[in-house]
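Only one chain is included here, represented as structure tokens and corresponding to the form predicted alone.
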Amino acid sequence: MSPVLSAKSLSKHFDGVVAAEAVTIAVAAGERVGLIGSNGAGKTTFVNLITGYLKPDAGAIELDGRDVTALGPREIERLGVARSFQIPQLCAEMNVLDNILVAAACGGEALSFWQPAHTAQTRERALALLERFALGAHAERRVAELPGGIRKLLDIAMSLTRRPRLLLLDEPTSGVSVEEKFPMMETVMAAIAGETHSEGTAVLFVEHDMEIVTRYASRVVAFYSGRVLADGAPATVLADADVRRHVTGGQI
């Protein structure tokens, strides 16, 4: 069976700066992959390449065996790739439920999407998704009133409205308090596990908190200067001498 994601020798330079250099990563269904590295190491560039926001200078990207290197973000999203953002992308003046409904409707083909978003089936699915993220009690609240942790959960919930095969999370715990980060990640991982794919949704998450990485990643990929420094089991990667020198600073 083909991996959900296969990135082959991806390279990307910006005015002589190496953002990605021969990056090769394959991700199987159901994997939980933590992407680590210092700021500017190439993690977000890799995510932007996979989602079509950037085009590689060289290399290829395949989803379920299909070459998607030349496709744009909307086309890639329709093939089963979703993402959340470090800064939640929400409609602040709308309520939580309507944010979910808009996210679901925007995945469709129609330009006039608001009426289809309010079908009974779509609303039922949206409310069920909110319950999985422990957001049901907030369904009618305006996003502008919500604390940061709840906004993070909503942003991730919106990324699951189309039942993606591959989900990319950009620093899901940034801006979340120490007390909230583990309960939040438990909620997120449980909600993702509730998706209907028989093989399981593959998850890649960019993270600076090594406690989160150790607890929730089944595999870790460490980036440094646009290159993959190490790729393997969390304990192995985090104990690697180069990773300790260039990424974690010896602090695990």
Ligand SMILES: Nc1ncnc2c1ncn2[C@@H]1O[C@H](COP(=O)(O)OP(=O)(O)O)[C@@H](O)[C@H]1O
The other form holds:
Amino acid sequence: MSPVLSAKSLSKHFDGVVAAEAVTIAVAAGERVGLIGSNGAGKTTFVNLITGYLKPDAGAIELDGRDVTALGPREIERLGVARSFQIPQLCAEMNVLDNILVAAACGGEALSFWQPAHTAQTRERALALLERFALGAHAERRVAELPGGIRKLLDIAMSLTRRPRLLLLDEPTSGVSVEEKFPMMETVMAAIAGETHSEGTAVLFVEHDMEIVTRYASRVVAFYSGRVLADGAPATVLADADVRRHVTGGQI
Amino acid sequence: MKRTVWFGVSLVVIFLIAGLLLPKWLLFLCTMAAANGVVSLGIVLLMRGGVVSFGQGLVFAAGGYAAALLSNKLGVTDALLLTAAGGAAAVLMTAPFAVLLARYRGIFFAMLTLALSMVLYGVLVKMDALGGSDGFTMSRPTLLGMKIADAWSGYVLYSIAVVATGLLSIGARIYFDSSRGLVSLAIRENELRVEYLGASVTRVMAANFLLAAFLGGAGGALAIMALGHIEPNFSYWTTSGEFVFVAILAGHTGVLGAFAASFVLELVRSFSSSYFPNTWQMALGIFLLIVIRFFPRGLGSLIKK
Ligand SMILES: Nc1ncnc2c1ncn2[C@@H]1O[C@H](COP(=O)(O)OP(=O)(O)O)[C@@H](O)[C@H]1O
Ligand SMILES: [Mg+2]
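The form predicted alone done, now the form predicted in complex with this ligand:
Below is the entire complex, every chain and molecule, led by the chain shown above.
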């Protein structure tokens, strides 16, 4: 079986800064991959490359064995890849429900000129998704008025409207207090399981908290200055001497 | 959607009845307010996607000249047909630029549309076949195969404007409420996210531009039928400026605001131009400043759906 995602020696430099260098990662359906690495290690760049926002200087990206290196975010989304953002990307003036409706409409076949965005059916589906994220109570609230944690969850919920085959979460728990991190991750993972594909959505999540990584990842990839430092089972990677020196700094 | 149609049709009927009671000057004023209002409705539609055109005079003129020429040269005289033809002509004329313009935002979009309208203005002034800077006259249209009697012309032209703008407004409201309409609002706020969610921002913006062109062209046709005379000024930047004025006054929340604001403008124009002909634009400017200060989302935000 070919992997859902196969990144082959991706490189990306910004004016001499190495953001990715020969990054090779394959992800199979249903895998839960934790991406770790200090700030500036190239985790977001990797997500940007996979989703077509950035073009690699060298290397190739395949989805289900198909070369998608030249495609943009929209085409890649259409192939079943969704992402959330380190800084939530929402429509702040709209309410929570409308944000979900926007996401659902964008992912649909063709945008209708006359079919109402709000129908009993679209609302019901959107509310069900919001419930999975425990956001039902905020449905009618304007996004700009909501706290960061809620926005973070909404950002992730929007990326799930189309039941992606590959989901990339860029620091889903950043900006959230330590006590809230676990419940939040619990909610997100349960919601993903609820919206999942039969063969299982592959999830890549960027995370700084090693306890969360060990709890939710079946595999860990450690980045250091654009390179993959280690890739394997959580226990193995976190015990790696290089990872301890450059990434976790002796944590755990 | 059903509610929108019923609401729209009821309003049209109310205006048709009310028209019977209005004096002649007010009938004409309302006709022009409806014709110009539908052009501004096009700008409102664009504003929902986050852009403002400073060149809707372009489509206004395209629709007006097309209707006048169809009537004078080809003998097409039916008012409703001419309105639709005006809209279609404006779409045809702007279609080659739609995808290009859809990539621009803010002041760049505004200036490019302004430039296009001024190019058309320059061409029209130079075209002797179209009467140059004097323009030319168009005879009164017919309605459903019937000639319009002199005594009734004011009311019939008003009714045509009411029915045509009523239909276009119902269409606009349905569009605003559609999934595409909602995505337009999302583009205004976060284009990047919309692309990431799988929709083409460029395609939505290009379609909006063409829809606005249709509204502008239809408005131009309605205006020329009421005025009976067309000239290059239809495409001049001050004309475009008035449409923007009305759209900003209206705000992007709804459809009716555009007509309310357009009516206000026609009223101010007709009174001030007789009392202080040289300073009436200043009065408009001050009024706009007050609106922007106290109703940043436009007068339309006062009308709750
Ligand atoms: N668009 C960009 N332009 C210039 N430099 C960038 C850009 N994006 C990322 N970088 C640089 O690439 C490196 C990796 O950044 P990033 O992928 O955001 O790191 P991480 O998400 O792991 O913190 C950093 O040094 C950053 O400054
Ligand atoms: Mg990052």
